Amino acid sequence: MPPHYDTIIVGTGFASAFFLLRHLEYASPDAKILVLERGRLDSKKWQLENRATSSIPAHNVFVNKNLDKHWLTSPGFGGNSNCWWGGATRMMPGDFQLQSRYGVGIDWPLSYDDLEMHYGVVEDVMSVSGPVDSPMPRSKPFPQPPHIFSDPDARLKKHFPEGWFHPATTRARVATASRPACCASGVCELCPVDAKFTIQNGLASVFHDPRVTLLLEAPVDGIETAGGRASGVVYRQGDRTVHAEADLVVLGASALFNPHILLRSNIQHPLLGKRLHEQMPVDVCLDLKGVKAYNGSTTISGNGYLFYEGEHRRDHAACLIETWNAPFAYGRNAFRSERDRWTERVFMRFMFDDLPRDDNTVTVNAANPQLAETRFNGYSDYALRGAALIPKMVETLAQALPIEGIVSVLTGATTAHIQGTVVMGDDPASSIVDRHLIHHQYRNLLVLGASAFPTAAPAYPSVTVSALSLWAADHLHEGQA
């Protein structure tokens, strides 16, 4: 007989870890929980010695059919928390209500207010540094004080006090019990001092709970179903194929691998694997006159909300701006050539929300079904119309900054925020999971993470992914508290 568990969770990244954190608060003392992770535990020491966040190359897990468009992933314990840069912005209220507020896209089936309390819990766990003011409603302050602005950020804040803010980030401003303060080295993917929050340095304890069995190097091939329910999973360990049964199955992989597993399980839906998306990034380099950049206290030293929320979203995408404090992170045109003016140059990334397209997809690779396959055919016209306004946006920034000229405007290959492919919604005909991330057809199957995102907000997704997991766990156990 296959082993039986109360719960089987797939993945160990943000979505799974925060779900498990809350799930354990409700679970009985004798609960049996199996967690399956396809990768290994690549320690911080291993990552630094090998200059990599995962010992499994990306080409070993998915095939990218458009090499101009990158999809960054880090298989292993902690998932993409190993390779993220620590950006911890919440979504704005309007991001959840694009259709009802602005007449474009679709609404999320939940609101900012539904997640506000959960956002606060996530920020406490991650020990997020953020501004004393805020562009969105908050019920409590950030756990950590803000980082230091660069000189360009300070000027922008002074001129646009309600439009420019310190970054919300897990790159620690002050040391925590397990993390030192950010060293502003600009290599956050590997973080040489381990200052950013990761599952390894901040939430590994939930996987050490005696009720939890964690199996590494155990890729999941599929979900088994019977009688209209998810009955368990099939996974591999070495050369063995293993079947395990469960009362509850939780997919907490990424927007690449959640749909891949569902497709291999013959769990069908017209939208499954479609609407792969992320924000559209455009990198802008500006020369300044008499103002030195690169002197803030963390890699991204400011966030601009001047072009984010508002009626303009009826016509074109919203935009979140990052000020980069690490010139070599881009590796091109980092400094000016004029003597004594080397740092009178600033890099900014303009990130535009996107309305997902059905022709951007994750499928099962025909030659090797164990690999996911991505196809990306472009951003929406809505995002492109927003990006076309960058020259006007720069003119607005020139009210605060002495801009001598635009050095370059280049569309980036990725924001490293993989979203969509298992969309959430109230209607089973137009969505795969409901507002609590429960599969519409298999009601004991949850699909967590950014795969459920109906649209791509300009904000970074990780704290929203984590808050959604708490939200889903609370709903699952409603009445048990």
Given for the second form:
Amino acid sequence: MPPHYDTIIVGTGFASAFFLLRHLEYASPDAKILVLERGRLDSKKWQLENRATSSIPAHNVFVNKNLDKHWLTSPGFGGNSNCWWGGATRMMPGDFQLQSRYGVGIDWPLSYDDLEMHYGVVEDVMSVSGPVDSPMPRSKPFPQPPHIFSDPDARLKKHFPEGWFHPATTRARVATASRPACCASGVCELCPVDAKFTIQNGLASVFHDPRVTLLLEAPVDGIETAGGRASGVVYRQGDRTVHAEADLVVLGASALFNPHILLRSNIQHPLLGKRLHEQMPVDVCLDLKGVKAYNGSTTISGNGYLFYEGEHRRDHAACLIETWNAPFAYGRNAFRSERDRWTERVFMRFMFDDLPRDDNTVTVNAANPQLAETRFNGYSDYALRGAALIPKMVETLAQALPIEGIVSVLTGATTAHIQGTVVMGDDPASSIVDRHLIHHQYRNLLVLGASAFPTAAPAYPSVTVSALSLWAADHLHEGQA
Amino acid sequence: MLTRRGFLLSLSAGVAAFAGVRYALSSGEGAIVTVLQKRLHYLILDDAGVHAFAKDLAASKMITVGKLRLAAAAGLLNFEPQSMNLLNTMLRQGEEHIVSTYLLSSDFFLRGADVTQKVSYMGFYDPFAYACRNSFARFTLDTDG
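Let's see the other form, the form predicted in complex with the partner chain, since the form predicted alone is already up.
Let's see the whole complex now, leading with the same chain.
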């Protein structure tokens, strides 16, 4: 007989860890929970010694059919929390209502207000540093004080008080029990001092709960179904194929691998694996006259919301701007060479929301079904129309900044925010999971994470992913509290 | 009698041939040294350190050999900083990439960007090894940032 569990959770990243955090509050003392992680526990020490966030190379887990477009993933315990940059912005209320407010895209089946309380919990767990003021409504302040602006940020804030903000970030402003303060290293994907929140340094305890069995190096091949329900999973351990049964199956394996596992399980839906997307990033380098940059207290020292919410979203994508505050790494021409003007230069990333396209997909690789396969045919015209307005946006920034010239405008390869592919909605014909991330057809199967996002916001997705997991767990146990 | 058109054609051909010869004879390391001497002419550079840096940067393959040789072929020409001509822009960015990497690898900013002091190469810049050696970041402010 296969072993039986109350719950099987696939993955150990943001989505799974925050679900487990809340699920354990409701679970009985004798509950049996199995957590399956395909990768290893690559400790911070290992990561720094090997200059990698995962011991599993990306090409061992998926095939990218468009090498101009990158998809960043970090298989292993803690998932993409190992390689993220710690950006913890919430989505804006309008991001949930693109169709009803602006007549484009589709609405999410839930609202900002539905998630507001959960956002607050996530920010507490992650010890997020953020602005005293905020571009979106909040019921309580950030747990950590704000970082220090760079001089360009301070000028932008002074001129656009409602449009420029300190970043919401887990790059610690002040040390926590498990993290030192950020020192603006500029290489946050592998933070050398472990200052950003990761599952490893902030939420590993939930996996050590006595009710939880964590299996590493246990890739899941599929979900088994019977009688209209998910009955368990099939996974591998070494050379063995193992079947395990469960009353509840929770997929939290990312927007690349959630659809991959569902497709391999022959759980069909016309939209499954489609609408793979993330924000369109454009990196802009500006020369300044008499203003020194790079003097904020963290790697991204400001967020611009000037071009985010508003009626322009009827026509073109919204934009969130980041000020890059560290001159290090990635081969950038960070400094000017003229005497005494070395740091009169600022790099900004403009991130535009993309309207998902059905022809951007995750599928199962035909030659090796254990690999996912991504195809990306381009961003939406909506995103491209937004990006085309960058020169005008720079003109607006020039009201606050003495911009001497545009040095470069380059489209980035990725924002490392993979989204879509198992979209949520109220209608089973046009969505795969419902507003509580429960599969429309298999009601004891949850599919967590950014795969459920019907549309991308310009904002970073991680705190929304985490808040959605709390929301889903709360719903599951409604009436039990 | 050389016409104006003929003169311009001859001049162009001469410049192209000169650049071609420079390209053919250039080396990656030589290009790096040339760029640093040109762009940072106002600094007192440690000559051995500059050559050591050039060797390390060329070995790092951060900048392709083709781009380095292009920079060498451009030689001692000085481009106007705000020129948006594509080639000029590309060359300027490539040169500033070299300058940026050198300055980060030196003690220049660590010693307060004092142009009267000799600049020494400290070892090829490694953002992981020198994680918190950020000369610019401020962690306290007298007034709210």
